[in-house]
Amino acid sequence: MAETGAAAAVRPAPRGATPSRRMLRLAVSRADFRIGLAGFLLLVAIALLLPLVSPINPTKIAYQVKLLPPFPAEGWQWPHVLGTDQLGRDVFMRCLVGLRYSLLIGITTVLLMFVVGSALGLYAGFRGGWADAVIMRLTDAQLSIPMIILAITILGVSRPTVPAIILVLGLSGWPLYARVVRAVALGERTRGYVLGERVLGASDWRIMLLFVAPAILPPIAFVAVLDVARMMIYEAILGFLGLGVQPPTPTFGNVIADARKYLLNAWWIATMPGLFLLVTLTCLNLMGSALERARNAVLQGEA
């Protein structure tokens, strides 16, 4: 049945997707975002592809080439451009495998946090009432426990596998997303297009999923990018404490932990993983900062 003129006039075009596109265009136009994105994609490509084609096994022990210095120090050998560790394992390949696991855990954890937090925050902010009160009290209770302390406690009494690390960190970090999304939903539920959809008989679930949900992307995008960096740091901390991915699989945390006793005579074993982590986090922070500035510009332009 065709909509009546009065009903059609009540329904303005949804505005959720337009700010997202504007924010992305503004962010891409910034040099810091492009530099961060290019560096991040380059690191991801190297970490994913190079171990597949390289003949070097990052876990193979070779005592005859142990503690080789990196290029261009005297005594370095090809193909160990970043040197070898105390067991003769190639530091460069171990850093790439560590970057793989760090990115896997960081990105997957943030996706889990985003899905759980956004779903709860959207429902709480749009529906209000007792649902909002219950979800926000759960959020306050979760925020009262530091994420890293909770992760150490749980992983310390269980077997720290990759799925377990992702699950523990993801279910510990959703409250921030719930609060941000709830604030957006509270503002969007009084907009004209929401009222128009209700007049036309649309259900709350349809309005939330098709019209309000896209509006959460601008304020949550830079939070998610920066949280990937934060989760990578947490993964390294857990690995350093022996609660991350277990050896012989190399990760930034367990490689640095094993290299502590060699800091004076083989500094590169601990320094190179730290540099890889530093460069990756710098790229993510450049992207996150650019997204935040773009988001602020979009909000000020709409005010």
Second form
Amino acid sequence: MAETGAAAAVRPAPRGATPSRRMLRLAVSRADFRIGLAGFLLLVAIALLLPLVSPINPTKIAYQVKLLPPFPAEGWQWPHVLGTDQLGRDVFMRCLVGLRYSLLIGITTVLLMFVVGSALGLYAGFRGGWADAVIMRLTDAQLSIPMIILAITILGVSRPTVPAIILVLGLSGWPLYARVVRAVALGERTRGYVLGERVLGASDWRIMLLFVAPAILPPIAFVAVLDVARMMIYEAILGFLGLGVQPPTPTFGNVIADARKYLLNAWWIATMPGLFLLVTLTCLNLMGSALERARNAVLQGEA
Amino acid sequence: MFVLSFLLRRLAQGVLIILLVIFIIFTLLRVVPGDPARLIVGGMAPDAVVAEKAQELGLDRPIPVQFAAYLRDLVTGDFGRSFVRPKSGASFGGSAFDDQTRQERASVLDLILDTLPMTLQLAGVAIAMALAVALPLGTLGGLHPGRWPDKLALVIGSVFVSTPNFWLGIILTLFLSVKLKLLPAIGYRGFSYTLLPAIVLAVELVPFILRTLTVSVAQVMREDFIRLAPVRGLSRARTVLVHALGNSAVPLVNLLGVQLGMLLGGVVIVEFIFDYPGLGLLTINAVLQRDFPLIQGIAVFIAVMFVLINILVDLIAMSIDPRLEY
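What would the structure be for the form predicted in complex with the partner chain, given that what you showed me was the form predicted alone?
Everything in the complex follows now, all chains and molecules, and the chain you saw is the first one.
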């Protein structure tokens, strides 16, 4: 943080730049953010484009190429770089399809919990009083029920479709956003611009939606990158428990759960998807923590 | 006096939270499809037997009546009896409906209290392991922001937080247990069976401790009382170990309170993978068997722990930093 702090001191922040602008600029100046972003974009591009042009079908069974080891182990075969599974399906292609579902669920879930959590938090913090007390006790109650219990209770009996998974994960994640947004909104109530609008006769709703929300939400939204990674892990956990998107559609969770049986003689079927997910999430987390550090620096007035 | 009013207010709030949790779980279980009576007597049983079972379990009554009865029992400390587990242990869910070997059903509270020590042992070992790694690294990172300890902490934190726990469990089992035969993995027959699950859980905890600690140590080090410590003749080591770390402990203790739910979620998965006979495994089985009283009991128990631990955390934070007010 010292080097970025020093760099920022040398290059004075331009007047009029909003905190979220400064935060983004500070994050982009960090090497870990750039590495994470580059790696992530590369992986996403491959996951989105390669299945479209590749002749390999991730769900097609081909016994003649079953259990091929990954490159560079002896006996590997082009184009199965990460090997094949017990039914001859390409492990790499299955990872890519898994990543598509993982991203879809991770990003949509975070959007959902961000919107619901921020709306409730904003209302609670800005209005105060009874609404505040009720919403905050609800977040406490929600936080004291571990997500995984809720998820298996609901998904264990209803068909685990993509919308159901998103809904259940989103349900468990909203309280953290509600709390953070409430805390910031609380402090915002007495700021000059809010009082000014009030004097001009603006309604609470108008001030909340048009002025407070745009002022406080962007920094929180950037750090939500970290939660996308967390939700992608949860999606994999649900898949592993058999409560995610169902086979034959490959997801990280159901592929690894299935590959457990073949661990001793074909270690790569379970190992490779996990590594693939780990690399993707590390990229996301590097971006997220760089953004978080940038936010802390901006809040402390270092930049 | 201040502490007393704080305790009273927090306990009142806690009761409200627990009531909300019971309400949410209770309603959810009964609204979501999946009839426990049908599960217990088995798919082949005639409808009359299912209805009889439902009546025996009290499931034929309207939901509000069931809720009131449950609350009334709960106040007297009665968590109810498991739908499917006999006193001896093994569950008999799904067995033939006319099986005569069924015994008396186990008390929910007994089931929870029997498995709790195992989970506490696992969590304790995991937290100790996580602190052993994260405390030195996080402190160094906070002392030298932007330098290599800080970067190392960032990389380790980013990689660990990106590691799916179930996958790590499988991989460690393969390498440490099957290939190298260093540690036992599945089930529980002695303390060594705690180590592998604890490692997986610790990996999950380390990033959170690292992140909180680097930020708070870096922040404390900028405070006047630390900068002035050399003037008072305090050594660098004493300044860091006693004054800086002492003050950084507040966010760390707070973290434990907030992340308790996450820790429990991790425990459930890790116990499931390693077949470790703790509260987490009990929970996952209860949910899969739709054992309503057991699920409700565990939810209430966790909510009570959550409330108590958060009160305790605030009390500890207050005693570390008397300026704090709640």
